[in-house]
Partner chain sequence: MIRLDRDNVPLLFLIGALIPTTIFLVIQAVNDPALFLETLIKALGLGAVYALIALGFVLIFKATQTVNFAQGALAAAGALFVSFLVADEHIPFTTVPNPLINIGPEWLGWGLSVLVALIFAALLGLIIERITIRPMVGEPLFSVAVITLGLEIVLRVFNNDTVKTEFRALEIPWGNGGTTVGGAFINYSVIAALITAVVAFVGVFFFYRSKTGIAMRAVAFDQEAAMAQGINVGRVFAIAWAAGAVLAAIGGIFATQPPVKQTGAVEPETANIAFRALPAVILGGLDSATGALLGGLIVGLAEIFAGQYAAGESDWLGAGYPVIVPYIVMIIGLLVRPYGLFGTPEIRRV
Amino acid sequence: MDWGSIIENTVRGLIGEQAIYFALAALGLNIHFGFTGLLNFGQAVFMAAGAYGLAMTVASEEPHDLILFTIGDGNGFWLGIFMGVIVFPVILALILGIPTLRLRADYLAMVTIATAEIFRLVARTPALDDWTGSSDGLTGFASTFYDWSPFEPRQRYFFNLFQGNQMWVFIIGWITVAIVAFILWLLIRSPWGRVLKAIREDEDAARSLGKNAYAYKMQALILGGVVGAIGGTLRAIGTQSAQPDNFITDVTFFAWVAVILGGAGKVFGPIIGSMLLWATLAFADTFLREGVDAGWVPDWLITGTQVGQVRFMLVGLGLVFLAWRRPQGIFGNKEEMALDDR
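Kindly supply the structure of this chain on its own, in the form predicted alone.
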């Protein structure tokens, strides 16, 4: 058993790129569900909006009707960030929210999960190859970001955990998470945030006090979508690709696990939840593979090719135990899990 490799991969899972991307996705989902009571089962589509907003703006070689500016000399990167973080998710939130937020919570759930899958299938369409790259996706749009990196791409940093480009994503990513979490902490402590919690607890009571619940829910949907899109944009930069199958239903599932694991309705809960989720997956994967190679795990029980599936089974069992012993999550309160679905 190579315990050094096990520890290294676990620490990398705890603080690495995946933890960053899904911490942001979970923070956005926490605004929807944890603070406002909105059931969003399609957070992956907001992440995809961020990724494709950047990629379609920067990677398009020919001008199209939807691109209003000439891209060149790296200037398109900032336009792409604006499109991915602001324009695309805001438009998407309006499309999803206008017809559903006046209805019961389950309507938004159905619309979001359907929209996420529709987007993925449409992005894979060969007819849109010039725009989305079809099933191959888009690449070659993050060079400007890495040109700013002070790290040598082939050298390893931070106890040899990250190569140069990964280290740059690691630093920018956690700075982004810290800034977003601080802004959300201020917002939730403000009168606006208290109204969101009131809507979550009893929407009719909030309306009786003169609050426009529909407007507040729309604002929360937009803000949570923007935060999720930031996670998707960083993921596209970190992987240097925007590919449809990077935003399958599992992505939303991982974001939900992070929220529930850390504690819904707590600003820092989803961040801790994302870190623990990916650390657990990394530990289970490396430990099982080392155990199979060392003969500690018999072949009739698990083979090397089955480790990837077994690790998710173990995480699932852990979630069942958590739901039994502490359904509100590690840092959450039971009151935060209440949902007015009228």
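Residue numbers count along the first chain shown, from 1. So that the term is clear: the rigid core is the largest set of C-alpha atoms that superpose within 1.5 Å between two forms. Not measured: the values here are computed from a predicted model. First, how it differs from the form predicted in complex with the partner chain.
Remark: with the core as the superposition reference, the CA shift of A279 between these two forms stays below 2 Å.
Core-superposed comparison between these two forms: the Cα of L39 travels less than 2 Å.
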The other form holds:
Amino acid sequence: MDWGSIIENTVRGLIGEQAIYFALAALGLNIHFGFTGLLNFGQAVFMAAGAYGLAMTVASEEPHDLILFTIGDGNGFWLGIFMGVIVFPVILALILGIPTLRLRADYLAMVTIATAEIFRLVARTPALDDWTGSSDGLTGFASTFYDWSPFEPRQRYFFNLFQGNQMWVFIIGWITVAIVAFILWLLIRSPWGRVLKAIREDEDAARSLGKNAYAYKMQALILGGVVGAIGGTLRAIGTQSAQPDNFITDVTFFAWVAVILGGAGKVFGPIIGSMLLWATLAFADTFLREGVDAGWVPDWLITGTQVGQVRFMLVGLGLVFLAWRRPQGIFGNKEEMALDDR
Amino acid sequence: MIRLDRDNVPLLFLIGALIPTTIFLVIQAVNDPALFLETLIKALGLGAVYALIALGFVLIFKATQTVNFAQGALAAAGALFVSFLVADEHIPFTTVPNPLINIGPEWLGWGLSVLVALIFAALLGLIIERITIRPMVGEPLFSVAVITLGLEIVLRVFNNDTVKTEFRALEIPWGNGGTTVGGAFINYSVIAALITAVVAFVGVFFFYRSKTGIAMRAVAFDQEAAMAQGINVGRVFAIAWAAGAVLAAIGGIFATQPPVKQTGAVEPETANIAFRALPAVILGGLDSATGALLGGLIVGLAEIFAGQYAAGESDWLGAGYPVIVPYIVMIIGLLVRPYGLFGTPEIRRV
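Please move on to the form predicted in complex with the partner chain, as the form predicted alone is already shown.
Below is the whole assembly, all chains and molecules, this chain first.
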């Protein structure tokens, strides 16, 4: 057992890039679920909207020439960020919200999860190769971002945890998380945020007091979607690729785990939840691998190649347990989350 | 008389779009009857597969008020059980050889093995219900939904790890074969799917009129009142999950066959059939078996006909776009009739 590498990987999971991406996705989901009571089971598609908004603007074959012709080469990245963070998720939220937000909560759940899967299928379609790069996805759209990096790509920084480029994503990522969380904190304390909570608690009461619940729910869906898309954009930049299979149902599931771990209805809960989730995953991964190598885990139970899969299974079981015993999350407040079924 | 107010606008748009579509299809049918017939049968076959998956979903939702996101993983698991029994020729999870495979002619052994696989699927449904759903009675909707999502991942990890990179054959006797009727090629699998769907729906029709079925409808109507009348709610839950898992498994077997796929083997993508069938569920109404049948058929027809006849008109979308047609149908359906064609209207809130 190499405890050094176990600790190193766990710390890396705790504060690394994955924790950043999913902290943002979970912050968005927390606006949907924690504050407004919307059951969004397709946060992956909002992340995908962010990633593809950037990648398609900057790197894909079709719209590329047109965009360069219009705005010039150097501005493509900023336009891509704008498309990924604002345009794509807002359009997506409108498509998802208009037919479903007047209905019972499970309709939004099903429409969002179906959309997430269908988006993935469409993005994989070979016929759309010029737009989405089909199953290979798109690459080579993030170089502008790394050009600004003050770090040496080959050197390691921060107790040897991160390479130069990762370090740059790490710093920008946590700054983004901090800014987003601060804005959300202000919004939730504002009268607007109190209306959202009122809708979550009793929509009919909020409506009888003259609040347009449909409009507020739509605004919440859009805001949460935009925050999720920021996470997706950062993820695309961090991995330097936008690939359909990066946005499978598991992504949504992890965002839910982060929200529930940290406690729904708390502004900073999802950040903690995301960090804990990835620390646990990294720990389980390294620990099991070391265990298999050292012969502590018998071969018939888990082989080395299965470890990556098994840890996902463990997270699934862990969440089943959590949703069963403590649905308000580890740090959540039961009174805050007195949700009834709607 | 349809009055033009806010609620009716989508309906009018729908009628306005349906009239030219119908005229277009009639012209196509007159021009090339064989192609039209072939497309129609294929569409009905796909619709039958969607309807089977949707029916399992509806049974579980109606009885337990649970949105079951694990339906796709259950479908793949069911197909995997068949593969264990007929390709590896042993009982799932054991090394005991499958004695049924050598009984009688090839198709008989295969059919018996499939029945055993369906029993395994029912057991899987029962186990899932007992361990994860029963303790959640009365808990918030989202906890149960998250649990089924977690189950989906657990099952899918198991499925994918078993399938690995090679596909696992189901050795279906009729394979990708078919017959020609009036110049139209018809896959045997399409006929099989249609027959299975008819049998399943007739079965559910009579089941709803049996004593257990009435108990299930009573539980769906009001759980507490049903319990007070001495109905064993736990048993109803168990039956619903077992039936839902069996229907999912049947759907999973057909999901490897034309018109869905040509491979005749379980692969990681098999689980996607449930997500593709969700529009059928929503269109038909979450809690209606009739709705599941009609929703499945409408979505199947829309998808195949759009793929056959509209592909030439939309070059920029290309060959893969029929995949999103069910989704478009679902959105239109939600705008026109939010609670589905046969669903309970109380679902509408505002």
